[in-house]
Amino acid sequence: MLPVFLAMNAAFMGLFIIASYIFLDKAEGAVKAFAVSPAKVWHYLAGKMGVVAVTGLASGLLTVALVAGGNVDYPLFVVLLLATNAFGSAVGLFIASFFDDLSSAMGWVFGSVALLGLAAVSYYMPSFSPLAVRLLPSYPMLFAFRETLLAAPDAGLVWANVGGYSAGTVVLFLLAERQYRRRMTA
């Protein structure tokens, strides 16, 4: 149950926080702010990814400290869930660029989350995983976690994932970087 946890919480709860974060910042006037100042955009969108990132990780040791204890990878552990935590905070960038508030993006924002949740049904019934449930990239990340946890993990696997992880991360996070800084100046 703990990949599951994992993929969820730590990685893909980014998602909406980073939203909310980006929306709160918008009804309070700070993107306005912030888009007068000498601050790239670049440099707002990363540090809220910095943040959830931060809570991310603690979240995610603490939870794999007190249920697996030492019988886990901590190294390949901690770079496949800051990669992954990267991954749903591009996101979630992603898809606030495209609403001025919280309301109008939250059909987006559970959608999303409700959609990556789904490879958690293949992940529990490895007898039922159609190539669309495969294509999520929940999918592949569940089967990371679970290589962390266990006593031989296949650096490889987790590798991999933190490279495809990464790659999605920048391409996300420069589109919504550019939608971000065309919103701002129009």
Second form
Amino acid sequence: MLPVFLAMNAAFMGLFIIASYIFLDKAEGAVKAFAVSPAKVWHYLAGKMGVVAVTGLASGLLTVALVAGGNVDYPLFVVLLLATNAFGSAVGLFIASFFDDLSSAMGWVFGSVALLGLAAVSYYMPSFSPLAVRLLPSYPMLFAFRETLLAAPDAGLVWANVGGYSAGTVVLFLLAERQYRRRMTA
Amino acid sequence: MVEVEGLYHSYARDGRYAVEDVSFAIAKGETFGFLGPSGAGKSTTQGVLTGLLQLQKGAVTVAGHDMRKPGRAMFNRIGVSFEQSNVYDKLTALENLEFYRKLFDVETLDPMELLRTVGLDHVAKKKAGEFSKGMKHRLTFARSMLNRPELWFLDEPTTGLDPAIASEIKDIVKKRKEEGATIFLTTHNMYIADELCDRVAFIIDGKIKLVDSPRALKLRYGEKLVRIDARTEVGGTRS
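Having looked at the form predicted alone, could you now put up the form predicted in complex with the partner chain?
Entire complex below, previous chain first.
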């Protein structure tokens, strides 16, 4: 069970971190300098997501390898981790796009993490699985990560999750990008 | 190079405008000073011209690009030096310029050469976070020159700098002007505007009150003052 939660931690790493990165750049004014260059807003946002992906992948692989050793389907695990990490970052980007500073965004970020964390409660206590919790994006994520740790994983389930999180990432990223284009330097 | 017609911009939806019915044009190669007290609307106007603020009402063309939808190409042609230095503290001076250099699609100047121009070559490998305010300002200034901008926006380029450095910055601006660059200079300093600008506009409470050359303005509004120093010699002693 522990590796599943460690993987989840790596997946949702971006939710916190990406908002901090962007607000730090805003505070330093570096965003303004970027905004008057030919680079596009999505380049900037994708760059931040890339940094989070590398960090998430390194921490996820390291912790899961230490705990689960060789009993993991690593190629499947890496693909799922990258997809879920991107999704977590996109959620963080989307939330942060509505705020001007970290302190005002933090309430929403923490609230989202607490909400997504309900899936873990349900995973730990199967009797607690109301529909609202099962609809949370973190719910299928737990089961998908569990599959990658099994001797004979259901690859179809994992790939379905990868597809779902990738689609969600694209939608949230586009919405966030639109919002940042309007507000990034306001 | 710049055409502004009936520009309005509001930060709130209460109908109050930070700039109101602002119109002016800047010819290619001209140095245009934008003067006014704090809160007059200088930064808002510059914000719209540089794409930092969305154009809400009015017609604005910058370097041939309609600011309703400025394309990527426009940003290859302009440079912006901000009043507040905004460099990456964790990067060295050289890394800062190298990073931004990669964002342009056009040929850029050598970062080390630029650092030399603004007198920061000896600290090229020092992190910007360790710089003084004046040094960060010079780094921001240098960054704005990376793409050899045809249209250069300078926001208070000498504020907070010691006189020697300020003089060097002014010399760089004059040199770029000689090379044909168009310069939009935002300042509250009349002397800088007088020294560098071909024409100046005064903006007060969001409205342009006056546009003319510094010389014409001095002739029209300046005090006519003739100063005479008298010196007499009494018994071989000057007094």
